[in-house]
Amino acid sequence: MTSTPALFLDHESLVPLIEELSKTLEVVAPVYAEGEPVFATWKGEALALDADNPLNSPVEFFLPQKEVLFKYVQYSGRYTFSEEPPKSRLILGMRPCDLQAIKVLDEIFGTELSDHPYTSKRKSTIIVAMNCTSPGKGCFCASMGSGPAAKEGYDLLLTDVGSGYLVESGSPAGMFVLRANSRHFEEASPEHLKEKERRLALAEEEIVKRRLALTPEQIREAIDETDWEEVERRCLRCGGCSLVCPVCHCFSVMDRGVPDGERLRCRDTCTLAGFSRMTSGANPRASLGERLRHWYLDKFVYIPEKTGMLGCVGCGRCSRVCLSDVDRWSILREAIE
C-alpha cells in the first residue's frame, strides 16, 4: 500500500478542507435529514461523523438503488446509444465494513467479466474512510474481519483521536490529496498514533464481547439446523434487508420507452418470490424458508468460494431495517446453541 508519514487535522479544519475538495468534486459524506444520519451529497450541512453509521450504505453511489445503464434513440430502422459519464466524486467518513463490502463487490463486479457501470465509478471515486472508534450497538464487524479499523482499499484514512483525527494516506490519490491541501494538516505525534491504537483495541473489544464470532464451519452447521419454517413466519417479506445490505447487489433490467427511451437497472433482492420465478411461473425457491436460507448460503457459501471473502461485513444494517425485529446474526447462534 502507498502510504505517507501521518497528519493530523483538527476538527476545526476538516469543513474548510471538504469545502475546498467540493469545488472540484462531488463531495459524499454523512449528514443528518430529519435527525437520521444519511450518506448524501454535501451542501454545508453539518457533518453528522461522530453518529451511528447510516442505514443507507455508501455503496449506493457505486451500484444505485436504481440507475439508467444508457439511452437509445431510433431513427431509421437503427439505433444510437449513449450514456453519462460518471461524477468525479469524493465520499467522506466511509466506516471499515462498508470499506471492506467494496472489495468483495470490486471481485464480483471488476473481475473476469467487467461491468462497466461500477467499475467506471470506482475509477472516478475518492475514498476517504473513517476508523470507527465508537461501534453502534448492531455492529459486529470484528466478528466478520471487516473492522473496527480499515487495513486497505482506502485513499485516505481519517481516525479521531479526540482532538481531531489522525490521517494516513493508502494511495497516490490520497497522497495529492495531501500534499494541494498541505496547509491544513501538521505532523502527528507519537501520542496522537497510540491513541488511535487505544481507541481502536476498546471498540473492538466491546464488538466482540457482544458478538461472539461463529467459524465457517459453525455457520455451515447453523444454516442446516436452523428452521426456515419458522423464520418465515417471523418475516414480512418486504426485502429491506437486502436492499440495505453493502454486499447485495442482485439486480433486474428493464428498457423503459419505445422506440426511444432508456435502459434501467434496479436493486433487486433473491428473497423476494419473483426474482426466482420463470416465464412458465416455475419457482425453483417457492416458498419464503427456502428464499431465506439462500440468503445465507450465498453470505457465507457462494460468495466465500467466488471472492474468498465473506459477504456479510457485519454492519447490522440488516436487523436495523427489520420491521419484525429478526435479529438475522442471532438465527445462527440460536440453531446451535
Given for the second form:
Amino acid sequence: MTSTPALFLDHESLVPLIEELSKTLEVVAPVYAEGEPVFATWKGEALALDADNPLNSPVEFFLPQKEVLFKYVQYSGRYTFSEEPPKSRLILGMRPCDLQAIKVLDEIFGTELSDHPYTSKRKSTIIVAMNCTSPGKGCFCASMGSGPAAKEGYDLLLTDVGSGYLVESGSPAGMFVLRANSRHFEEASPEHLKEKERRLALAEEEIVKRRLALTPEQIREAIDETDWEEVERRCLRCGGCSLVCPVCHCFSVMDRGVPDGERLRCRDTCTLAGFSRMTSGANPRASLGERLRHWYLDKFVYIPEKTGMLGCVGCGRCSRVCLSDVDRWSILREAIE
Amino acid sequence: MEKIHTTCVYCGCGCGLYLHVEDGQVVGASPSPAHPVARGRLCVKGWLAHDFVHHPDRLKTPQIKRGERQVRASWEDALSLTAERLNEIKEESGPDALAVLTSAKGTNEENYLLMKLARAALKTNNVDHVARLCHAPSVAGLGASLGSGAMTNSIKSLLSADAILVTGSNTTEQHPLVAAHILEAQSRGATLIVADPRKTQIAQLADIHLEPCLGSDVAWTNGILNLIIERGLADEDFIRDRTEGFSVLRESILKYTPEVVERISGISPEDLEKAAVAFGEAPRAAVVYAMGTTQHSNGTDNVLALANLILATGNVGREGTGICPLRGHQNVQGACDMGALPTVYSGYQKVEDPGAREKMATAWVTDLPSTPGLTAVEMMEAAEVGRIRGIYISGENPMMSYPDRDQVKRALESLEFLAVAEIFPTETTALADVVFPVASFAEKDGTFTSTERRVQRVRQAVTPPGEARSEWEVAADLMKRLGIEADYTSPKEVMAEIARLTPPYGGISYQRLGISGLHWPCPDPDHPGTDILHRESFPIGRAKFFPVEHLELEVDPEYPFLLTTGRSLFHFHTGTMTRRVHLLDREIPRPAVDINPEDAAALGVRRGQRVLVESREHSLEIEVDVTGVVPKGTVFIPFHFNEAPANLLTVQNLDPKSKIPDFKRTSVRIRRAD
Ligand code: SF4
Ligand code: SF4
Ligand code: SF4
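If the one shown is the form predicted on its own, what is the structure of the form predicted in complex with its partner chain?
Below is the whole assembly, all chains and molecules, this chain first.
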C-alpha cells in the first residue's frame, strides 16, 4: 500500500527525527527500563529497536490495563461528568504482530457500535511500525499470517536494511509526517528495497523452520483432541496468557468512589472463574480446563467468525509468560501428533 | 507512560515487575523478563498489583480520636500527640509499658527505623512483627541447628535438585513463582514429594503424595530419616566432618518404624519407604516448607526434624540442596533482618550482648535497654492486664491476623494509647487514638528482602494520596520528637546506616542493587552476595542434630473436627489489599469453610449452606464449600475475611520454643446454622 516512493533514513537521523516529532506529540517507543525493552514515553533515552518485541504489547495504549472512562462529581444531588481527551501520540517500533492485533481490535471495537474510548485513542495515534528482520525466539507470526512483514495498517513502516531504515508510508497521516520532516530523509535506492525483501524472506524462513505453531486448521482439530483436564492440572492460574495477549480485549467496568469518583474499565480475563460465573453461582465454564479451551476457541473459531481474522497473531507472548511453563502451542501439537 | 521497575508487594517470592504510570496514576503492571525469579512471569496477584493503589478507601489524612469519633487532624497534631502520649506513659510506667509492632509489608529502611524508634527513642525492646506468626520456629529451629534461620539456598537453586520434599506449603497458591521453579525441576527429572493432608494442586502434581494427619510431622519426618539411615543412604562423611550430635539423634529415631509412623500419621509404610528412598538416593535433595510446618504448637520441633533430615543426608551448602522456609510476606525476611524482633538488632545482633549493644548505642548516640522485649502475642497479653499501656503499630492488622481475635480486641481496647500507620482503614485502625495515612509500595523508595535473602529495590512510581507519607518519614519524625537524631533525607541514607551497622548487609547500597538485587550475607562493597549458605562451614562451626519427639495431642470427642487455616491464591493475608482488587475479590468474594464430601454428607450440609463452626470458646457462622481437597475430619478456613474471621476460633496455644501460636490445628465441631 506504499503510496509514495520509499525513503531512506540513516540510523543516526532517527533520534533527531523523533526529537522533532516529540515537540508536538507524545512519542512512545521501546526503551530500556532497567535493562529490558518496554514501550514507554520516549524522553531521550536509548531506543530498544534492536531488542526483542517488549513483553507488554503497545496495544495497551489503546486498551489500557486500567483506564478512567470518566469522573463523576455529585453536587447537591446532581451529577456532572468529565472526560479526558485522548493524547496525541506517535508509537514508534510497533511490530507487525501487534499491528495485526490492532486490526482485529479495530474490527471489534470500531465497527457496529463503535467503542468511543478505544476509537478516540486510535484516531489520535500515529503508528510507525517496524518490520522484523530478526524475529524473537518465540515468534510464530508467519504461521498466523501476521508477520514478519507488515502489510497494512501502519502510518509509516520502517525496515532496518543494515545501513539505515527503509521508510514507507501507508496513510495520509504518514505521508504528512514524511513531508513535514523531509530534511531527515533521502530517497531510497533499489538496493535498499532489494535488501528489505532479502532480509524479510530470511526472517520468514527462520520462523517457519522453527515450527513453533500449527496451522489454524490443525489448531482447531487439536482443540477437540486436547486433554483439557491435564492442562487444568498444570495451569497455575496466573491469567497471564490472556492478560498479556495483544488480541485479548475483555474488560470489566466498575465505579469507584461514592458520591464522587471514577468509572473505570479494567482488563479482564476469561481464565478466571468469576468472569463467567453467573449470579446464581452456576458457571457455564466451571472448570479451568473448560475456560482454557474456550480461550483457544475464541481465538481460532469465534473471533474469526466475527471478524474474518484470527484471534492470534503469533507474538508468542502467552508462552513467554506462562507460569506453568506449558508451551501453549506444544500442548496442542501433542494432542494431534 | 513510564514503566518503573519495582518489587511485588505480596509474597516472599519477591518478583520483579513494572508498574505502568500515566499522568501520576499507576495504570498497570507487567512482569520483568530480566528479573532472576520472575523471568517474565507473575502470579495473578502480581499481574494485578497496581489495582489497589488508587482505591478511594485509601487513608489520606491523619486522624485523631476525639470522644468516640476519629476526626481529621494535621500531621503536626497527630505526631506531637503521639510523641507526647508515648512519653507520658514512659515517664509514668517505664519504657516497657510501650511497644512497637512493625510490618512485614514495610521496607527494610522502615523496619530498621521503627526498631530504632523502639529501642533508641522509647528505650524498650518490645518490638516485633508478623514473623512471630509465621516463621519464628524457623528462626529458632534453623538458628539452633544451622546457625541461621533463613532459606539456605536460592529459589533458582531448586532447579538443579534431584528430589524436592515440599511440606506444609500450598506452594502453587502461596508462593507461585517458587512452585513454578519446583515444577520446572520436576519436568527436568526431579522427584517431587509432597506431604500435605490437603490435596492441594502441588500435592496432586507430586510424584509421591504423603497425606499425614495434622500434627504428625515430627513422626513421619523422623520415620523417613530412620529408613534413610537404615538403608545406608545417610551421608556419613558429611555427618562426621560438619555436624555433631548424630549418635544421640540416631538412637532417638529408632523407634519411628514405618509401622509406628503409620499409626501416628496414617501414612502407609509403602509410601514412607518410597519417599525415603527417593529423598535418600537423590544426589541433591532439597526441603521446602512453609506455615503448615511452623504454625503449630510444636512448630520448632517440626523444623528441627526437617533440619535433621537434610543434615544427615548431607544436603546443605551445594546447588540443588538445602532447606527453604518460604516466607509469606514480601518483606518478612527483611523485617527479621532489620531487628524488628524483641531479642536482636539488625543483622541478628543480640540485645543481650554488651558488645552489640555498645556498638548500636554509640552509633545512635544514646543508651539502650538490655533485657529482651516481649513477642507480639505476649504484648497482647501484657496489654490486656495493663502492663503495656501504649502501642505504635505500623502497617499491621492484628485484629485479623493474630490468633484469638477477642483477646486481641480486649488487649487493644484496654490500651491507653494506640497509634496505627496504615494504607487502608482496618479493624485495627478503628480502635486507634491516632491514625497515620501512609504510602503504599508504589509510592516510596526502599528495599524488600525476599524469602531467598535477596535484597531488592522498591522504586517510587507515584506520589502518595492526599497527605499520606512514607512510614520511614513518620518513624524519623517521631524519633526526632523523642529526642533522637534522625535527619534522614531519603531511604538511601537509611540504607547507608543499615549497611554500616549490619554485617550481613555491609556491602548493600542502592547503586549495587539494579534489577536483580543481592543475596545477603554481603559483608562488603566488593562482595558478590551469597546465594548458597553454609558452603564451607556453618556460622556455629558444626551444625547440630536435635532429637525431637512426636507430641501426642489429645482429641476431644466433643470437638471431632480439626480446623486448619491458611490463604488462597487470590487473596493476601487479611485481604486489606486484595479484597480491593476487583478481579481478585470477584474470584473469591466470600469466605467458606472447606469440608470433605463424606463429612458434609454425614452433617447433612450442601455447598452454599451455612454452618456454625465452634471451638471450645467461640463460634463462627460461615458458608460451606464441599471439596475433596480436605481429608475427612479436617476443615479449612482462609483467614482473609473479616465477615468470618478464622482467627476467632484459633487458640493461643504457643510453641514453647518460638512462641508461635497454633493456627493450623484447632479442635472444632460443626453444625448446621438453621
Ligand atoms: S494467543 Fe499468544 S501468541 Fe497468539 S496473539 Fe495472543 S499472546 Fe500472542
Ligand atoms: S499463563 Fe499458563 S499458568 Fe497462567 S493462566 Fe495461562 S495457562 Fe495458566
Ligand atoms: S508470586 Fe508472589 S511476588 Fe510473585 S507476583 Fe505473585 S504474589 Fe507477587
